[in-house]
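The chain below stands alone and is given in C-alpha cells; this is the form predicted alone.
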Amino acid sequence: MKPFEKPTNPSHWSNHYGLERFQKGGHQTLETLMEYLRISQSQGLDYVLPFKDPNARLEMWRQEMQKGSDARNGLVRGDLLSRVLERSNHLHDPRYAGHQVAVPLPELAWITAATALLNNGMAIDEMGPASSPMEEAVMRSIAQYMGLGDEASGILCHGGTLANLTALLAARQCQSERDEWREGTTEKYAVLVSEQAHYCVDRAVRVMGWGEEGTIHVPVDASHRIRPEALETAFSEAQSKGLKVLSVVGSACTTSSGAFDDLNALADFANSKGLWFHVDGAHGAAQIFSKQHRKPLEGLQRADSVAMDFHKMLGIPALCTGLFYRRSKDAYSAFSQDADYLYEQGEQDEWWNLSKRTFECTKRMLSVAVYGIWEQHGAELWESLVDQLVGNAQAFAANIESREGWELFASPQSNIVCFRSTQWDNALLRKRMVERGPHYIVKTEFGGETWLRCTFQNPFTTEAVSTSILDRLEALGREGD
C-alpha cells in the first residue's frame, strides 16, 4: 500500500483507531473493572492472592497465547482483562496487607487512561505542553509545603530507586572538585547509609562505579534506626581507607521494618562535615502531609534532596515518584549534556525541558494525577489517606500486643508493623498464608530470624479485617500441632 492511500483490508491497523470500537471496548471494560471494585471491596474474592506455581503459570500464559483468538478482527482477546484481573494480586481487597505499593484511587484510572492516549512523552517542552508545567507547578507548591524552602522543587521520574540514583549523582557532581559527569570519576566515592537502607542505595553506588567499599554501612539501634554516635566513627574509618565520603543518606523509613532515622541528628553531621543530605523517603515521606504522624520526618527540611513515592501512601498508581531539591538548580547537575537535536540554543536550567534533570528521555504523564489532587485537595486528601493507614497499623500493633504467643518487633510509626509468633515457625505460618489464603502478607528476616510483615495500604481494611490476620494465622499454626 502506497503511503496515505486508503487501507482496503478490513483487519488491518485503521481498524484499531475506530472510534465505535473504542467505545464499545470502553464501556465494556468499564462494566467489567466496576464489578472487580464491587467484589474487591467487599472480600467477594476467594484468595487476595490466587497462588499458583510460577512455573504452571507461565505455561497457562504460553499455551493460552498458542491458541490465540477465535475472532481474529479484535485488538486482543475479548477475555484477556477478566482473565488478567482474576490471576492478579488483588490490592483493593482489604484483606491487602503485603509489599508497599499503593491501593490506587479508582478515578485515577480514567486520568492514566487519558494520559495514555495522548501519550505526550515530555522529554521536551514541545512533547509536554500540558504536562511539563503541570509537572513544574506542583513540584515548586509541593517541595515548599515540604518546608524545603522558597528556592525548592523537584522532577517525577519512575520509582525510587531511579529518584536516589539521581540525587546520588546530582550529590557527586555538586561535592566533587572535578567534573565527574564529562571527566570521570577517578577518587574513591563513598556514601554512609544505614545497614538497614533499601538495597537500591548500595546498587545506585555501585551503578556510579565506587564499588562494593563505596557504601558505607552505619550501624543501627535495636529498633533499627542509624546510632548517631556512629557516624563519625563510620567517616572516620572511610578516610582511613583513602574514600572520600560524599554524602549521608537518611532512611525515612527503612522498607523492612519502617524504621525512621534521627534526620536532625543526620543533618546536623552532614553539616559538620560538608556532606550533602540526601533523604530516602520513598515510602515515609508522605507523612508530611498528616499533622498526626509527620514527627517521625524531623529535620527532612535540612536535607539537599529528598526522594518520596507518590504510589506508596498516597494512593497514586505505579510508577510515580517525586525528587525533590532544596536548590532547585542541584537538579541540573546529575546530567551535564548536550543534545543539540533535542534542545534549542539556551541556557542549561531550562525546567520546561525534563530530560536534563532526568535519566528518562520519553517519560509518561506523572504529573496529571499529581496535579489534579493537590489542585483539587490540597494535603488534604493525602493526610487523611496517611491518618487512616498508620492508624490501622497502629491498632493491628495493639492487637498484637494483647495476645499471647505473639511478638511485636517495635511500635509502628508508619503502616509497616513486624511481629511474629514465639510458638509456631514464622516462614511456615507466611508459607501456608500464600498458598491458602485468603490474607496476603509477607515476611522479612532480621538477624537470621524470620519476622511476619504487614503493610497496611488498604484504607478499607478495618480492625474486623486486620484481626482475621490473626486469627487465620493461629489457626494455620495450628494445624501442624
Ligand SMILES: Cc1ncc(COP(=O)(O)O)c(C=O)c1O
Contents of the next structure:
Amino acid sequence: MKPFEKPTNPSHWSNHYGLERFQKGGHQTLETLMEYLRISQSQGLDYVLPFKDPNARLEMWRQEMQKGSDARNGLVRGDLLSRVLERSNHLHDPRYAGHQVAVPLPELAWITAATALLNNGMAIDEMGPASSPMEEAVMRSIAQYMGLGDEASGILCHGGTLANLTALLAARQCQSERDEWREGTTEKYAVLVSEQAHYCVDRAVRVMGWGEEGTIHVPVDASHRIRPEALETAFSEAQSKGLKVLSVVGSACTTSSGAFDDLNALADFANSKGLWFHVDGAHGAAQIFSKQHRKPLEGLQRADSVAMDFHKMLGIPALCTGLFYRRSKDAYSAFSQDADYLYEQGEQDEWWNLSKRTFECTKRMLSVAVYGIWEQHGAELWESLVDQLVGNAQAFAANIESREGWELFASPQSNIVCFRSTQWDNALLRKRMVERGPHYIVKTEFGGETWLRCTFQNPFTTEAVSTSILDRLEALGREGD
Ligand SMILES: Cc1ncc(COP(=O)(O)O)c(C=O)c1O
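To test you: the structure above is the form predicted alone. What is the structure of the form predicted together with this ligand?
Starting with the chain above, the whole complex follows.
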C-alpha cells in the first residue's frame, strides 16, 4: 500500500485559488474578448470560419500541447484564449449565417463565468439554493406565457436532444397502464413524427428500445409540413403491425428547412386517439415571444409537452433548453428513482429537488441567465431578437427572388432560408464558400439534391451583408468548374 503523502503546501493552493491570479486572468480575458468582439462585429477578418483540414488542426494542437507541458508555469499558457479565438468559428461576425446556434448576448458571458465559478450543482435544492427556485419561478412563468395553462411548468436541461427524450419518457409512463419505469417495457411502442423531423426524435425512440419501427415517419407536403390526412393511415398501419402508438410529435420548426407542422391539426388527431402531443420546438418555439411571428405556432398551447432551446433564437449560450409540461406533475413521470442520499421524500414530487425531473444529476446553473432576462425584460428582448432574425431571413428571401438564376425552397416562416443556384453546382459553391469564406453558410439535401442553407442568427446581418452572401456565391460560381 502506498504510504500517506503529505498534502501540498497551502501556499501552492493560495497561488492557484488566489485573488491576484483571478483578477489578472480576468483583466486579460476581458481585453482579449473585447478585441474579439470588436474585430468580429466589424467583419475585421477575411473569414468567419478559419478553414483547415481536421487532421492538420489536430496535429497543431498536439504539438502545442507538448510545448505547454515543457513550459508549465501557470494553469494555462497565457495565449491559450487568443489561440482558441483565432481558430474558432466567429458567430459574432455578421457574415455568420450557418447552423442554428445563438450568437450569445455578450453580457451573458459574465453570468456564465460567474455560475461556473459558483458551480452549484443543482441536482438537489441544497446544491442550488438560489438557482433552483429561480428555475421553478421562471419556468412556470414562461410555460404559462406560452398558453399551456395554470398547471404548467417545466425544467431546464442541457439541450433539445435530451429534452425530447425526457418528454417521450414522460409520455410512456403517463400513457401506459403499467409502471414502465419499474417493470420495463414489454409493449412495442411507436411515435408519429414528420419525415423531416430532427434525428434526435428517432434516436430517443431507439434509446428507449423501440427500434427502427418505433419511429413512424409521416409524409410531408412540398413545404415540409406533415400532411394531416396521412396521420390516420400511418396510425392504422402501425396498429396492424402490432405497434402501440403513444405520441404524436410536431416539429416547430423542422431543422433543415424551417417548416412548422400544423399544430392544431396534430392536436386534434392526438385528442381523437388519446395520444400524448409533444412539440419539438427546439428551434422555433421561441417565436412565441414575437407578436409578428407566432402565428405558425398556433396550437402549441394544446401540447402536453414542449421543448424549446434558449440557445438557438434567444441569445443564450449553449446548452440551455426548456422542457415545458401542461401538467407540471407529469414531469415526475419521466424518472422515478429512489435515491435516499439525495431526496427528502422518496418518490414524491418535490419541485425543489430538480434532478427528480431531469436526466442530469449535476447540471449547470442554467436558470440564472434565463431568469435574469425574463426578470429584467420580460418577453420584450426576445421579441425584438426574433423579429430581427426572422426579418433578416425574409429580406434575404426577397433578395433571392429578385435575382435571376436562384431558386427559393419556401418563403421563410422562421430565420432559416433554403435556396439554390439553378446554374451552378450547389455543393461546389458551398465547398468554395466554406474553404475560402468570408461568409459562413451551410447546406442540406432534399430528395438527394443539394440546397444551400442560411440560418440568420446574428442580429447585425444587415441587408447589405446578406446581399454580399449572394454576390460572393455568384463570384464563386463564375469561376467555373
Ligand atoms: C427541431 C430540432 N430539434 C432538436 C434539436 C436538437 O437540439 P440540441 O442541439 O439542443 O440538442 C435541433 C437542433 O438543431 C432542432 O433543430
